[in-house]
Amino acid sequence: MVKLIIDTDPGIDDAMAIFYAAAAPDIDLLGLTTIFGNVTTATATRNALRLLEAAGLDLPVAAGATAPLVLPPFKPSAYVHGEEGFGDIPAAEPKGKPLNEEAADFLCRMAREHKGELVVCPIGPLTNIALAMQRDPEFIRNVKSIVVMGGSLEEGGNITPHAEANIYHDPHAADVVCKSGSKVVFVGLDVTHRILCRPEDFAAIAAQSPDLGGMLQEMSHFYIKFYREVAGLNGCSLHDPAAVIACTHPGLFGMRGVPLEVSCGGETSGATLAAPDSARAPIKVCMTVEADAVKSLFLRRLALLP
């Protein structure tokens, strides 16, 4: 059983990622903090809390950073995942609230107290990381991993030519975390490209889970249709739900130990590059995945759910 945090900026594929987790058996989800990037933090958080609720589970919420570490913000990308974040879906209020704890302090008490069991999976920029290895040195040691939805090596970018987006959003905060070691995993564009949802795997979600798997397949219309008139796809690749799941069957990835470094100016802003000359240690990133394997544990577990 995995004790998981996504840190994540719902967001179509977030909330795919979510329920994922709130259907899998071998994740025990002890909450999520906010970040922005698809959306703000402040509808990130509203979100987050929808998800929960949609869900049936009652965990704490830590919203985040509402700006980079050093860049200016940046407008959410409503093209992508609409103006609210679920497509089509409107805006509506939850029950619940978020904790009156800043995310990184939240992560920083979590790591603590669940002391080398604690896997931290950001499926946004990278801010509220950075800032808990700022605000505690003994953070990374205190995780078990850093399991990061971001970054490319090889495929290159999909905001701009070199960039994969939850990089190129927080470029600095990125560096942070390429500092810090082995303990981190990037699960990028490098894998995340090869597993592709097609609107009938939506429709089959739907069909056996009428509740979120009918809300899902809602949103996914929304998000299919920016990749059919931008990438030429009749489906979305699976980026957040596949760093989730790589928590939990990281045998399905083949990975490469290399020192990174991330670009933070210029035109190639946001790009992860192998630096195997710097002193850094070693991470590890994902260039090969089991694409069917992935997609079809992703479908069955989303099965499960009301």
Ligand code: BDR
Second form
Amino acid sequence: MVKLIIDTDPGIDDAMAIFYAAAAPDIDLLGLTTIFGNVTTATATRNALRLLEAAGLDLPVAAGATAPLVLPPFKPSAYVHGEEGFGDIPAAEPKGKPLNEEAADFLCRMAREHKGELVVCPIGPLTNIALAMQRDPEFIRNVKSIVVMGGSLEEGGNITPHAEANIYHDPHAADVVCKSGSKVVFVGLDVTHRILCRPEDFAAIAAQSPDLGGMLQEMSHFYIKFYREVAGLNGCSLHDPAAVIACTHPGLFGMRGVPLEVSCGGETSGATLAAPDSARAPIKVCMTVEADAVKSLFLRRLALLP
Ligand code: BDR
Ligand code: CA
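Return the structure block for the form predicted in complex with this ligand; the form predicted alone was the one displayed.
Every component of the complex follows; first up is the chain already shown.
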């Protein structure tokens, strides 16, 4: 059983990842922390609470940073995930409230309380994770691992030709995480672009899980429209679910140990670059994936939901 906290900017594929974690019998979800990216941090926090309530989970949500470490705050684009984060699904207020504890402090405390056992899975920009590392030097020693959805080594970018979106939105924070050493795993575009979920897959999920699967199917229309327009694909990549699946099924991924640096300016800002001559410890970067197995796990487990 993996004790997991997901750091998230929900977000359509974030919703898929969180519902997957709710369904997975090998995940003990301890809470969510939120970050800007697909939406603002305030909307991400509201959406995280909404998703947990929809899934019937009474878990803590800690709101995170509202701006990148160094770059100025930015207005999220509605193009990929919609104005409210869930495609065409309208805004709604959850009943619950976030903790009176910031995301970075919550992460440090949970890592202390579950020393050696906590896996943190950031599926948005890495600001909260970098802040946790800066606030508590023990944080990285206390966690079991940090499994990041982000980056691209050989695949090129998805927000610029060089950068993957999560890294691009706070490259300085991503560089702090890259410096922190061997407990970090990157699940980036090199593998997530290999896993495509099509409209008929979401229809199958909705048929078996009308409530939660139905909600994902509704969101997926907007997300797949974006993929059709931009990439000519009749489906979407399972970015964030792949990172959550890598937390419990690392064997489905082929990893390469690479010391990584993040470009923090200019045309290549947000690119994750191999830095073999640096003094940095190698990070595990996922380069291959058993895509059919990851997708089938995703579909099978979501079908267990109501
Ligand atoms: C990442 O960017 C966001 O749009 C997605 O939610 C995912 O975390 C993919 O590049
Ligand atoms: Ca995300």
